[in-house]
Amino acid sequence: MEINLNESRQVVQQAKAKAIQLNVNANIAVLDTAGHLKSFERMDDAFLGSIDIAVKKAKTASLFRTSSANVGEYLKPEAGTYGMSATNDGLVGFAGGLPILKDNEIIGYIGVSGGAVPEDLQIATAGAEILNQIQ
């Protein structure tokens, strides 16, 4: 199962109305299970530096079916795979990655950048949870 367009726009949607309660001013990715873009959206004043951040956390999810901190566990100096963010183009290893499930099932990812990072956790945590609750 894929996500679909106006999947991914609910999404968004739920995504900025908690970066709206939060004020903060985000960029919002969603990617299909493939790893490409399927809606994103700049909010106003969102930092352009978190364009890119917003995506690769999203592929950085996608790339291993789990969220983004999880991957940075792997990322990190201690780690015997620290050399690991340099491949895939990049890999961004902190909150604001994750999944999004239909039916116990990925449909796609979501990135989110933009605020703090517990900031953009929530506000992809509010985005990726919309599908479930929807049912």
The other form holds:
Number of protein chains: 4
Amino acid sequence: MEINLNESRQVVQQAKAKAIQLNVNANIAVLDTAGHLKSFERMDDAFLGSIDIAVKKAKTASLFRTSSANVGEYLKPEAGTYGMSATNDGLVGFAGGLPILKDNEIIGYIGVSGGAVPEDLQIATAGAEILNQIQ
Amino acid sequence: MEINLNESRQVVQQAKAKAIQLNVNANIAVLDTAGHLKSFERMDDAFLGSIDIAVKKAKTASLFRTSSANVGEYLKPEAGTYGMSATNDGLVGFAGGLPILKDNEIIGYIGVSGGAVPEDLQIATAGAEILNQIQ
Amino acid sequence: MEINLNESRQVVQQAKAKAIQLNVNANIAVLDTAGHLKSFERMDDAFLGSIDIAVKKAKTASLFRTSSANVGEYLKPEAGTYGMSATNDGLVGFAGGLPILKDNEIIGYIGVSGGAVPEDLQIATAGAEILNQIQ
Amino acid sequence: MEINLNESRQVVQQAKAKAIQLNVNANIAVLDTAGHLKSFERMDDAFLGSIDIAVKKAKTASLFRTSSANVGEYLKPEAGTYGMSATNDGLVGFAGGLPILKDNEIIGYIGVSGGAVPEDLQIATAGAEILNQIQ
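Having seen the form predicted on its own, I'd like the form predicted together with a further copy of the same chain now, please.
Entire complex below, previous chain first.
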């Protein structure tokens, strides 16, 4: 099953609400399971440099069907995965990219960038969980 | 003045309403005046190939502060501007990219792709004009 | 002989003076004979899309040691040079890119974009000729 | 507020004066707040490899509205931000990229490369501060 636009809007709204609560100006991207952009919002005063990071966190998550932080475990220098981080037009392996679940199935991916990494993760988590919670 | 997220959402909503009315599955992108992505939505069943076209119509409009169709006049083979269309990572010179006006000042750009070109233009126009009308 | 920064500044200044006279907001790029950027100025309100065009006109001229318009003769559809325009990261084959002469020797290249093509050519010509005239 | 060409020229001149004083052959780039090139000069005998570094230091500063050195704190291996440095077409996270202030507001960014890193920083600082000082 693929995320539809109505669901994607709910994910973005929920993430944005959390960002406002944390006082973070975030970039929020939602991709489908194939890694194509579905929804995007740049909050006012969010860093321009975080547009690409938000999209690539979600893209990285989609490419390996897990969180961007989990992919990061394979990108650490000590992992010995020489050249991996530059594949797929650049992987981003730190927190803020998550699968979006509905009925415990992955239907899309969210990527958030703009705050400190733990904040980005909180914002992404708020968005990623909303569809699963309300079902 | 730069478009803010609230305004950008109104532009997308208005364009989407027009797309629904025309029975078109559209990709809708809003950029700031410097060409950076502000909002994006891909309607359900919209072509994947139109994601990039929507963004590049808006980008092309932003690069020359006019409609993508106007830029297209300079990209016609008979214009003799050999190679111009491949500059700036690729210009898109047909209808569907427009400046967004507020108080008759450009505050951003919209790009729409997914339907026939005249439909894309109608959808973009609906979005581009909403902030100017309500002011 | 290679253009030095002092000479490059004179070229830009002269081109800018002509642009002001023509009431054009131009992007002006000067490259050395190897095609590397030496000087650049974007006049206020010049199109953002013309930054890349100005640099690529000069680059195109440098790659074939002639004007960008002359290169354009080889880029016309009827020239049958399939794929040539996309080589070298994109050639730009219309007027506004010229060799800079000193003592009738090429020491660099200028590229101008922002006005109508004949205006860009006038501006580039003013810059390209200043070092030859004053020697 | 955006830097204008007259101001941008003052920034470059001041940075160049400092580079001459330090006996450094520098590349000096000035971007607007959205990261688009406004002015550039390559001093005679400056490294060709420093053209891109100068531009990317300024670009990196613009993307996160701080110094390139501050961004570098987030690019250190121990920061765990795997892949971040390759986002945005490549971030450059060491000293020499700075916001340009006027009336204590950021109106653009300067990037300098060509000398030792502390020299680049001194040169960039000279340029970055001139508009704030004379206001």
